[in-house]
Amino acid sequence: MAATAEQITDLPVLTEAHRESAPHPVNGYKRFEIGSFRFERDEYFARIQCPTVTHVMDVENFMRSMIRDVAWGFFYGWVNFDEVFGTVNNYDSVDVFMGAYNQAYKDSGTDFTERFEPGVLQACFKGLMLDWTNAGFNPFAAPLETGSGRGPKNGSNDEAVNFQRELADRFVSLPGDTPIRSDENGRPVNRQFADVDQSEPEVHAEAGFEGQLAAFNLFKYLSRSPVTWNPSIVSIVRSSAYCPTSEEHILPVDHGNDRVEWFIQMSDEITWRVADKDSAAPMSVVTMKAGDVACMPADIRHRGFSPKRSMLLVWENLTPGLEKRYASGELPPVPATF
């Protein structure tokens, strides 16, 4: 029976390990199974099968979405690979869904959701990415910066798949925390940020405050980002996190919020396509230019389009339990009403 969006809270958590097949005799890729889901690929497409339907995606689009789901630890809220397939982070479990947030699938009864223990699902998805990523293809990179992910099995790129986003515990440049990106630690300036000033601010601390006061050039830091659409965390103040990122081409996922988040456009331009979180119905198009600030409400999904590599600061509220307060209606989905 298809599980609807209203039924997912009653799903049991599946803890059995995932299953891998031997490499395909023709294209060389393994098939991966977990619960009722099966994932397989050929030279061009990824196929996702569940008890109600088989869904087909361009394999490069699928892998660019999957690597972010893996690297983000399923992120917060909804990670929609497209209008049909994706995951929902419940924090103590993860839902994998097919059409559960697409009105047409729900109306036809072909939506399906299954719940998994996060570590088991992460192991399946990570194994899939390690096997399906060919040499020369980096699913984190902009299309103009990497080779093709299509074709038969051809080596691997474990370094790209294992890339970890940088998460500061305090503030970048304070002693013991995330190092500044520089030539010395192998982070060259990106080709589209060649004009970004690389000088660092001077810090003159009063006696007794040495090592407690810090500053760094955020534009320099972002100009050396080796990946796209993968937010770092550069500062944490209680539950307030600054998560800047460099963006180019298309955000591979439609991110469905479980809380309000703020966007500050620091350079160039991003156009955001905004849709209803539950039905995928289009709602608006927002174009942000340098200096613009926008709020993404807690009841929408959004996907960004950046024609030139740009810098975006995402401001997140990490207060524990916040997602439940929004889901219950205790908090409105927007920060202010007029």
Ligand code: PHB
Contents of the next structure:
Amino acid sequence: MAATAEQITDLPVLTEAHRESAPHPVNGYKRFEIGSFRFERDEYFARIQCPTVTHVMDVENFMRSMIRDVAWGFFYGWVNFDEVFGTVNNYDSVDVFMGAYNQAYKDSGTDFTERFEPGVLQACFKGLMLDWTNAGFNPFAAPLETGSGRGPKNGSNDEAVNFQRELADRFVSLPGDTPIRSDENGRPVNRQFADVDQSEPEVHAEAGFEGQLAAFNLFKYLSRSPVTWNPSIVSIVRSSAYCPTSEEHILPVDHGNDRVEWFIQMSDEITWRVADKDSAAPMSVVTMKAGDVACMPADIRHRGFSPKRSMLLVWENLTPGLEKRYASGELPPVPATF
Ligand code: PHB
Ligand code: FE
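If the one shown is the form predicted alone, what is the structure of the form predicted together with the named molecule?
The next block holds the full complex; its first chain is the one shown before.
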């Protein structure tokens, strides 16, 4: 197996802005085009057209994937909406692909990739999400906590589409850390975290260190998260980022890693479906229970299934250029061999 998926090295970067049609006379949604990709939706489905094929997806699944691709700034490496369509973050550009990481499409020559300037692609995807999201549908919410995204155009939900993760100005709970404190923002404890202890830790600083030592209850913070499958960053120490998140139902994308990534299951359980990054061939199924720690290798794609809301800590290595060191084979795709 190759260390990482084959990345295309010599594509032109398209910088032309996207095009939007007038609203469809029957269902009310606009059509969006960028480069040679065309995106259309109807009451149930999203249709994506490129010069080689047309792809069809359930529209709610499509929007749950796209909102994360937008909010995460295209994330690390591969964001597969399903086994066929997705994006690759090259950091100075973004590839949009159809079947390029699916063996059957590659074998039949129907795979297709175009490369875009990140800002123009972001504007297209964001515009699409604003137009296609109906009132009452929050693509960041768990399915049991939101209305339907299906049906003809019915209002909008810009607040949900524009949702931004909270950023701490300094270490959480030190004076001036606002606005990260979810409880103070009035967010209620999630129905499935009613048993999570809400007390804050006691901090007793030595004389002279008052105001410099701090601690907060991360479980309390996560128990009040209004969104699912949307890691926030609670600490960064040099290149080490702790990204805890609250998970329920299905991670809408298959993330294809461009580096190893660690998972610490902090409560309940998640089952991960792991597949080959290049071909989408299934590789393994991993169920992580509270306390389990796993490393996702640099050469796979993974999608999580959380039967009840659970807490997961995603530990990311932000070292610049790491993706190139894995892609070249300089670093092995796993952190240890036994
Ligand atoms: C991941 O792809 O590693 C990932 C993404 C979102 C999450 C959790 C994990 O909420
Ligand atoms: Fe991942």
